[in-house]
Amino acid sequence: MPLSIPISFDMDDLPFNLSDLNNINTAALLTGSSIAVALTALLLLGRSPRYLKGPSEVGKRIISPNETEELCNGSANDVPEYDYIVVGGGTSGCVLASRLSENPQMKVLLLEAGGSGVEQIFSRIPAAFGRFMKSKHDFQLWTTPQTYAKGKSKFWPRPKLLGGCSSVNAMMFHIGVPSDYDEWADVMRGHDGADKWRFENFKKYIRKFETFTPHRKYPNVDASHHGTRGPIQTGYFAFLSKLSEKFINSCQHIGIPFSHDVNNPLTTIGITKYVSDCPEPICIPKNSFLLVTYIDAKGQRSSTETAYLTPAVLSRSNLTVATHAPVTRILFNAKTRSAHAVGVEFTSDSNSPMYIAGVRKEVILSAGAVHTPHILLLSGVGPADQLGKHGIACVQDIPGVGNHLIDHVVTQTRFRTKRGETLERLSDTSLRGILVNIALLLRWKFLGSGPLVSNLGEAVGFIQASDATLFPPVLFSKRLEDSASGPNGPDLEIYCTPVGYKSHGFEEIPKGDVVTISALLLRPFSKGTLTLKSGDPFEPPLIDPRYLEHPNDLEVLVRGMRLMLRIAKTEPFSDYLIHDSDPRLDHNLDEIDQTAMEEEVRERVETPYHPACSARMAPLEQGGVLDAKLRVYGIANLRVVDASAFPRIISGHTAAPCIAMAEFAAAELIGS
């Protein structure tokens, strides 16, 4: 999803910390945008972070290398020890820390490289989520030059916050399709625990994390496919613009079926969003539904931090959460015949002291699809030849670490709309715009409604690029390889965003009201790599997703481009557009031929922030890193629980399976 609407306030403008709000000389703030900033800070003053600690409070400072060696040799006496150490407080890590610490006998340490998402305005207001990009809360990563995408390096934002991507994503609650999980089980067929990943067995973990709130206006959704008692709040609370309504009408007009709930295993294909009124005969029924989002009844984001690390959970005496504590490597016992994790090394930044903490039971890596394989490699777990090149002693030779990296790929089109039909007004920095934003902030805070509750990806459709209705063979003659996980699995997603943006919002587009339509490749064949650039833990790894290396990926996105352009010229959506010949817009793009369209796709591809499979669960001989219980091969007390563990990327958004995977792993550990 895109950079959010550039709402006319920014936390970086604040001359104070939220915790110091009571000490502010308010008279000094009553100018220009500072009014909006101060009001926002007041409205969003969250819980005190008194339960969150720093590295020095949870580990032993390393004065000499001998102290680390003592821990590795089993002779250290004064190192703080925990039963479980969870590395990474992201989408999965918060779940694990909360669930494992439910047992008061288990001492749990959660280490997060960044701070708290709850304290950040851009995380609490749904429409503001993209403000984290290129801020201090973003790792600000880049890929290597992409050979099949015009040789460009691509920006890869990755959050440094508790809650991880769940604190900054577009809040689309989507689980993929049942065959995605059956495919995971098939990958591990014959291995102990493989069948636990089949959808019929795994779905209980999806429902375990969710509390779905039905809405009286939308009775046709089958609530039995949703959870009722989980920490994560889902429902129909997101804002919907009229432009997105008309987008859905036009999608139906060209043959995309309407789905009341794409999370229902029986209706995974189709377009979804509620439309209140529209002309016959393409009217969506009045009892139709919004895309379910991770937005609660108050109009605020429901992240794994807000849901699982509540004040009551953080007050547990057996749970310690340390922020601004990036882990630099896992430590292993040098005396045992097989590798055994004994602790972790961590710090605050490259100029700060190192600390160590010991572990009695397990270390669990939940640092995400980039940082989990990076930490494994820095710790000596990975391809022996690569480790040797960087002077890292090999603890366990596993060639698959960092290989099989897969990311969804997205391309966008942009169109001029009639004035006032988009959310562009939220970026107005004039005095009038600031006053409007203040009013919208008050509406959001006290009523939980209004444009600030938009998740931006307001109307979403899941389709198959082989659908002959949408892509007649006479016009689309290239044969596609079947990438879907099953007969009802989509390979292409389209969505409407009522704001114009390009390159995550950092490349200039025409001013004024512009709408963006996106096509997302759900099942890419192209596979990339993540490798070490050096042995320095603060030097980012080399990220090469190899976008569009497989020709099938290119053809699916070409079809996605053609579909978006067709929708833009279909009533009633087309009635809200105004033709604009500006070359940065796409009103005339449908006139180009196949070769030129392929070049447009290569030029436009970006990440939709869904990297996965870089330390995947698969048989060792097939390049796997983890067994069916998510344990690293050859290291019995080291697990990986995040998107890097996916055997194959799902045909949907990755947050839900990450949360469910953490629920599964916690249940396995508690049960054992």
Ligand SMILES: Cc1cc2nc3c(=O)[nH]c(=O)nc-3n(C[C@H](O)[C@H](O)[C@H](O)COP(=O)(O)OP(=O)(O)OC[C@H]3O[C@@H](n4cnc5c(N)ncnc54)[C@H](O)[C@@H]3O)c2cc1C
Given for the second form:
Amino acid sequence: MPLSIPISFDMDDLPFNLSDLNNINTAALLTGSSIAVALTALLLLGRSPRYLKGPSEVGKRIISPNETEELCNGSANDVPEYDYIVVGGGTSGCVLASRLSENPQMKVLLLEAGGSGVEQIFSRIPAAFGRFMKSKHDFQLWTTPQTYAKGKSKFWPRPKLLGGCSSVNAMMFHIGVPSDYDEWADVMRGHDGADKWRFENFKKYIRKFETFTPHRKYPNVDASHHGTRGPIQTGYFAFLSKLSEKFINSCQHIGIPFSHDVNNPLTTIGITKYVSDCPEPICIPKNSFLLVTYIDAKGQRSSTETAYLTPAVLSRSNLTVATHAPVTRILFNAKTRSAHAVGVEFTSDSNSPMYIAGVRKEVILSAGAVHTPHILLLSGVGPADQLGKHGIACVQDIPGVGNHLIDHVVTQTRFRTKRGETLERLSDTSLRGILVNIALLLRWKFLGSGPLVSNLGEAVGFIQASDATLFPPVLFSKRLEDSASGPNGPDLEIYCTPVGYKSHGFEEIPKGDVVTISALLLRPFSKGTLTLKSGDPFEPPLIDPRYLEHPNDLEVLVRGMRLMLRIAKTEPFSDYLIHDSDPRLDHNLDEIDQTAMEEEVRERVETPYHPACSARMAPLEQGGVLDAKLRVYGIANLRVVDASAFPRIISGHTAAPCIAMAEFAAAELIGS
Ligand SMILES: Cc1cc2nc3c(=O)[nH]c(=O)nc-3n(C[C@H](O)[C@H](O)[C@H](O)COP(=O)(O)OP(=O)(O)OC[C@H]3O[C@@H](n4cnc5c(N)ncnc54)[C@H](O)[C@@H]3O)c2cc1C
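One more: the block was the form predicted on its own; return the form predicted together with this ligand.
Whole complex next, starting from this chain.
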């Protein structure tokens, strides 16, 4: 979920670092447009965690290449050594570092390219998450021109922060459906450990990370499908706009039944199946529905940094967390015939000295679906011909590295609403607006409630594009291939955002109150590649997701567009809209024919930020990179634990499987 939400302050506007606040005459800051910023900063005082800054305190500075060679030859004796080195302190990496260091015998180093997410206002205030985009905390990536999407390059934000995407995502807690995980096990069928991925076996790791807080307004939620003692907080604490409530009502009117918990395996499945599959009559709470989110009772984001790198965890003497320490490559032994990782090379930026650290047990890559395959390639693990082109010595020829990149795809529609019905007021920079925002900030801080606790993707529906009740064959005659992971798996998601935005918030839309409805392709057939542009670790790789290459993907999204337009014309949601013929809005879009609608989809596609499968667990002969234990083929002590390891993309939101996968990997490694 998106976007650059319109709160009228920006972290980059801050004239100081949050951690320096104790030294600042704060009264002097409370002037002009800085009021909201400064107040927020004050509210956050005292929360800055203490991490080691930069690589110099955790590795050995390299003066000559001989020193790296000594490590690779096994003759170095003054290089700091760790049992585990986790590369990337994102969604998965924080979990691993925390769990692995539960064993006091194990010395663990976590190397993160960015700084702390907890220190950032946009991470702490749920509705502000989009503000990280195009900031210094964003890798700011772009795809190559997309042949099937009008030749445009697409913006791919990727956070550079502890907690990774969990520090900036839309906090929608969704685990997918059981058949997603059964499918993972099927991909690895016949391989040692394959059945551990089957939902019945794997679900204990999903439960392990969660503490779900029931809500008195939602008594029908079966809490037995949730975790009760995990570090990550989930619940129904997010703000729900009236507009999103009406969106749900309109969904019900057109035949998408209400589900009180999308994470209950009985009801998360394609909502259209819900009625027939559920033996009990459905209780439909009137006009009340919230997606379970990673927001706690205080209205604050629960990220893997806040949940797993607590002060108690950080005080462990066997855990070292280094920020601003991007890893440039993994180092391998030079002597033995089969490759094994001996350490990593890292720095602070492209102009700074290099450092190295040695590893006794394993290097674990958790740098995410873009940077994990990038680091593998830079280290000589990948397709030999590609490595050769960039002058990189091949350590292990694995053609699958960077292949099979898959991302969900989203298209959006926008509609003018009645005045005051959206969260537009959060971007009001008039004096009155600033005062209102200050009041909202105080409400958020002290009561943990109000519009700032919106996760923006407030109401969702999961459906199947082949559902004949929603898409009657007489109107939708194109045949669809079945892309769902199982009979009850969805392939299309719709959601309502009470804010108008386009291109992640960077393209202008009409001013005033606008609502966005999105359709998300959950099971794309199109798959792309991630390849090296050069051997320079600071040059981003070439990212080509090949959006919409497969015709099925296009048709599913065409149906998604039609569905959104229908909801917009269905009461009571439609009562809140005002017709506006501005061409940037979509009140008249349902008048166009199939061919024109296909063109609209091609024009509108964007990333919903879910890239995966780029270093996937799959048999080697099927283009896999990892075995069923997430170990890189042919290298004894190198593992990948993050979204790049997914064998297939799940039919839901991608943070939960990353967290659960990290819990799984840690449990395997420490034997719990
Ligand atoms: C804006 C946005 C909204 C989203 N909304 C949702 C949602 O509502 N619900 C949901 O379930 N999912 C959502 N997602 C997707 C989901 O959060 C991610 O798929 C998932 O968290 C990815 O986890 P990961 O561990 O694979 O990678 P990440 O969390 O991206 O972690 C990778 C980490 O590696 C670090 N890193 C990168 N390169 C290096 C290097 N060379 N050296 C050291 N460190 C490095 C990065 O800084 C980062 O901290 C969203 C994502 C985004 C960006």
